[in-house]
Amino acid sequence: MNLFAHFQTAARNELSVMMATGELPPGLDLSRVTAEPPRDATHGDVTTNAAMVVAKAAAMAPKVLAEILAKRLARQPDVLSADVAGPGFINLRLEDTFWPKILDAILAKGDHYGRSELGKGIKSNVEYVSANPTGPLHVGHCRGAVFGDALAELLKVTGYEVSKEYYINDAGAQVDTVARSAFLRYQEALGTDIDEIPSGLYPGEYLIPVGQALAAEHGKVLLTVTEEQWLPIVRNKAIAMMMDLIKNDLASLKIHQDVFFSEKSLHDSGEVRDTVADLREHGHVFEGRLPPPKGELPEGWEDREQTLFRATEFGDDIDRPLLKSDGSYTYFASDVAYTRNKIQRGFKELIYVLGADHGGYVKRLEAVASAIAGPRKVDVIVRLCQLVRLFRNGEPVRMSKRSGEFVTLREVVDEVGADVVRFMMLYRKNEAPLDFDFAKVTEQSKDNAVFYVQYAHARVCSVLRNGAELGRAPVNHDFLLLVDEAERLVVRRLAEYPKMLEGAALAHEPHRISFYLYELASDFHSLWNKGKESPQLRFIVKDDIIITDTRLAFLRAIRYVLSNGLRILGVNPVEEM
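Where the form is predicted on its own, the structure of this chain alone:
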């Protein structure tokens, strides 16, 4: 049950009735009418902006319309009072008899509480990580991986049809570089002393197993052929093993994507060629020159006539090259073909989770989708994830034993666990820098958000186990007995969960879930501590069966919301700590 959606609908219905009876002019736009939790709980249980957002179009003073609408809303079932505040907000206070309906709804829905049909089955493609297959994932990939995975799950539970996708950049110069680096490790596996890895190649020890596998499979044969002959063999092996490494790293973080899409397949199938031809047919390609970049010219820049995509006609800053000087396709041309492929697969929402250094991609991705989709509406949503800075007891952590250059994702997961990494990566908005201190994220205190939330769930499970041992089954309950203000605060927080989920999904902000769970945990821990001081507020009152069963049922509702939220984040709701 979405309490706020219920009263949003009630407010809109009352306004519609007023339009039908001539009290308001017809055709008013009601789309901006909302119902929210008041910022100050003393103001009531629900507040709506209904009068304020339609007053101007209705040619009425907001407070005058609010007074009329408040009287109508006061007659709604479960409404105790409706008062006008400020410039025209309407604050509703609900009857005590309403709140048990929230708890009953949670118990009835269980693991499905909070799910909705907000997305109406829209096909949404969430592409995240998509790191080049040149080595293990580093901690910089970690945040985008967790964000993208949690966002995909959030969209699923709010009614979207979601595909989680990884784009393998296996057609560029970088994969040739990793192949040449792996060939050195192949020579090393055969007994050659390779000394220091030459500049420009990958020095990481993670390529040693690739060299060993090549030696076991081919013996010395690859030493007897030309680079033109061995390069594709070594490249394919290196990419396959690097992708296995990446998939294993992601699995350690409980990430399993649905599709791993190869860039090379776009070239092999002719999709890149066909996409450029299609754009040309629609007048989106021309031969022209690009203005020189501002500032110092980059190395290799040429002032020449090129085959260009008319990106500026679709909102981009500059037109984009589709062909290199040697006649091969640019990386951008592959991106265009990949976007076309997604649209042809029926996706109406293309979501990209990128690092903060990819901010310049936003306009070009939007331009490409707009040109290819044409009159079909396809939404492009780009979410940028800021850097993660690693610390240990306040001191920066920079180097990795495994890679020699960066701290790998797997090293972080192995040290503190996937649950800690996932929750803490989502405990800041994606656009804000994140400091990850190994000491702080494992301490057992209120300052450690993941511990605090998991501890709340474990405490709930502990009491439910104690109740079961006493033979209590929370079937016969009376939620009207939950009259203490600390209990009511928790109930109100539980009522906010469905609306919070929908708001998080619409804004593409899964961090809202972690914030909410921390607030719910804080409310619960306060109630727990209050029970220590006041025995009548304890969850199990041995000489009062009804209140015990009621509070055990209350705890079941709390457990459902905590566990449901944690599972969206990909965090295990632990039962013991």
Given for the second form:
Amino acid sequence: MNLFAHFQTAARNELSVMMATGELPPGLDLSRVTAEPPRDATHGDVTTNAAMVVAKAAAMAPKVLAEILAKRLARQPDVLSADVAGPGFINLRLEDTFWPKILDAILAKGDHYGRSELGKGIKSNVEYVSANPTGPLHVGHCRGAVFGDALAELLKVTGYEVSKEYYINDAGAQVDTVARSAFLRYQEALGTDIDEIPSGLYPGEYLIPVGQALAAEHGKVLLTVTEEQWLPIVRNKAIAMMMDLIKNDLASLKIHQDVFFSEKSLHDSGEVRDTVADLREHGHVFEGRLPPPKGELPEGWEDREQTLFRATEFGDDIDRPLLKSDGSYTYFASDVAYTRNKIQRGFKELIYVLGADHGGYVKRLEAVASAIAGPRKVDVIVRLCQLVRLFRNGEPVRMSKRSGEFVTLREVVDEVGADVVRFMMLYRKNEAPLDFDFAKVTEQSKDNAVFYVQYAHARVCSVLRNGAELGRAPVNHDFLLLVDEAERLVVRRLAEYPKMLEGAALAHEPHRISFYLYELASDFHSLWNKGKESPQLRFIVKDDIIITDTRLAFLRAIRYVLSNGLRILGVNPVEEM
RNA sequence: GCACCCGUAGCUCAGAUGGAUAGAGCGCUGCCCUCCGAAGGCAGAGGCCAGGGGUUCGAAUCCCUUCGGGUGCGCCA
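Form predicted on its own done; form predicted in complex with the RNA now:
Then the entire complex follows, led off by the chain already shown.
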């Protein structure tokens, strides 16, 4: 039960009735009417802006309308009182008998508490990571990987039908370079002294096993054929092994995507060709010249006519080339084909999780989707993740990509654990830069948000264990006994959970879950410590069976919310620290 | 030159799609364990929401503009 959704509907219904009876003019826009938790708990339990947002169109003073509406809302079930405050807020105070219903609902729904049908089964495609298959993932990939994964999970629990996808760039020049690099490792495996890896090729040792595998499979045969002949063989092997490497890296972060989509397959199937033909048919393609970029001219710029997608017609800054000067398709062309493929598979929402350095892509992705989708409506949602700055005891960790000395994703996960990495990557808004300090994230103190939330969960579990040892079980309970303000604060927080999830899903901001969990943990720790001063507030109260059982049931509800939230983030809730 | 992102307490950051007196953590000051896990909690100090205009009942939030920081800008992927 989402009480805010409930009272939002109630307020809208009352306004509709008033329109029907002529108390209000007909046809008022009620879409901006909301019901929310009040900023200040002393204001009540639920607050609505209903009177303020329709007052103008109704030609009434907000406070006057608020008074009338408040009287009507006060008659709603579970409402104790409805007061007008400030410029026209209506603050609802709920009956004491209402809160037990929330807790009962949480216990009844358990692992499913918070789920909703918000997405109405809309098919949503979430593409993330999509790193080139040229080597293992490094820390830079971490954030987008975790963000995309958590976002996908969030959308799932809020009623979207989600496909998690990875686009493999296995068609361009880069994978040929990987193949040539692997070929050297192949020669090396056969005993040739390869000396240093020439610049321009990948020096990484992760290609050594590829060379060995090729040697084992093909012996010396590949040495006797032309590059034209060995390249595809070596390339296929290298890509397959790099993808295995990458999938293992992702698995270490508990990421398992549904679809790994090959760019090459789009060429092989003719979809790239067909896509360009489609665009041409709809008049979105033309032969023309691009103006040179302002500022510094790129190396080797030559003004020439080329085949362009009319992206500017769809809001992009510049038209985009589909063919290279040698007549082959650009990366962009296969990207368009992939978009078309997604739309043909029925996705209504295309979500892209990209690094912040890809900010320039947003407009073209939107342009492509609207050109391909035509009258069908497809939403393009791009989320950019800012970079992660690594620190070790406050000192920045230096990385140089040129020398191949980058910190891999695997190293980070192995050192601090997947749960810590996942939580920390989500403890910032995606477009804000993030500092990741190896020392801090493993610290066992409240400075460390992961720990703080986990600690709350562990404490809950601890009391539940103690209760069980005493032979108590949260079966017979009377939630009306939970009257202390600290308890009510926690209950209210639990009640906010479904609304928070919906808001996070609509805004595509999984970090809201982390912050919510931190707040819930804080409310809980606070309640816990209150039990130190007032023994009657402890969860287990000797000689009072009913209050003990009630609080154990309460703890169970808290535990569900903590663990449900953590699970969406992909963090395992721990029972003991 | 153009486009996008960011600018909130000394520091690191939230701010639920425009709501009431802008919130946390760190740091600082002072408190709380015979007792369910003190690996915690309570209280205090700390703000021109970068600056300036605008929109309206109401702006950190939306629009314009200036300043400051980041990213990107044909035939690479």
